[in-house]
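Only one chain is shown below, in structure tokens, and it's the form predicted alone.
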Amino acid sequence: MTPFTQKIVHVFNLLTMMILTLLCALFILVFKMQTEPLPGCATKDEPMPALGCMPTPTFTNGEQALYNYGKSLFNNNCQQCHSSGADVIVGPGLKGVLNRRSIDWLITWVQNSQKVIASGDPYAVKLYNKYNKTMMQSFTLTTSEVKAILFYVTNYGSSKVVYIDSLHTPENKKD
């Protein structure tokens, strides 16, 4: 055999023994996982999500019923233009939002932002100025179907489980 002959063999066994060890590695990984998952990542029953896991608190049965309406609803409405995190998109992340404004307040926001805005109210029209005046869309969303996005915004990311019509926010908190 020619040494340039050699050459291409041993690379290619090389190769070939660096694919082997990586299949290895992913199979014992994907095994572990299903053994034992990523604390508030994944469980044997549930998936691992594609990026990004958080960790979620423990819901009675209700709770996680309400959790997911407030999820579908938070994507079939918000996610547009906000993060359930602290990303700004187009409008601000909604983390920590029960602590910036309080429940009451934020229902009649989204339902009517420009009707707040008109009002003069303050900190609706630092809002409207911060974000290049760009106007939020109202919503035909009830008082429920808003206290259900707010109990899934509150709760993503949370060890525990907020209960959001516990939480009394002063309006002039962090302005």
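We call the rigid core the largest set of C-alpha positions that still match within 1.5 Å between the two forms. These figures come from a predicted structure and were not determined experimentally. Residue numbers count along the first chain shown, from 1. First, how it differs from the form predicted in complex with ligand HEC.
Annotation for Lys160: C-alpha shift under 2 angstroms between these two forms, rigid core superposed.
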Contents of the next structure:
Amino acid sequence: MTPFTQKIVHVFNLLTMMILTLLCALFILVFKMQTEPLPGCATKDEPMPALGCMPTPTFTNGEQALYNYGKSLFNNNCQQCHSSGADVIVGPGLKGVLNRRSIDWLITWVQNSQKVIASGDPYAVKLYNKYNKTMMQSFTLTTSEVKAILFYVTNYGSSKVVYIDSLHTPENKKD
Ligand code: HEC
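Got the form predicted alone; any chance of the form predicted in complex with ligand HEC too?
Zooming out: every chain and molecule, the one shown earlier first.
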């Protein structure tokens, strides 16, 4: 081997090693991304496909427990008809619902929506007609259970913690 070809072989070896190191680093990165939730995600099961991930506020332990409790109640009772985002499933997406109605109205509604409609409440009647008179069944959920669900849907995808009890009453503002 001439010194020149030796040099070429040496450079070639160096390049191969560099490429291998880069590949290893890439492999570790991809592996880490798959096993750990992405930054800003509460859990891996809450991805928002378009953005990759839903941001979740930094909760205290108590708030996190309330969020998880609301989420499980939502998943068990509401998820088949509602999204916690904005898209319509059977009923409207519940994102921002506390900007549309007050907590008290929402509690009464969830416990017995047909009663609210029968009372002639204009918002309820309009919504019921808009959704082709699809019945939302009554739920034997307590006030605090409905509040936990509302805490969950309000904070889902929010970048800071929203305390639902401190929100103003939107009734008579947007109908
Ligand atoms: C069988 C389907 C179904 C289930 C289950 C269901 N809903 Fe609904 N919901 C609807 C429909 C449909 C509407 C629209 C009004 C109507 O047709 O009565 C609605 C309306 C609402 C509204 C009013 C939304 C707005 O934009 O003003 C809220 C709040 C709501 N539902 C909460 C809940 C919660 C909380 C649960 C679970 C405890 C739940 N719903 C379970 C079908 C459902």
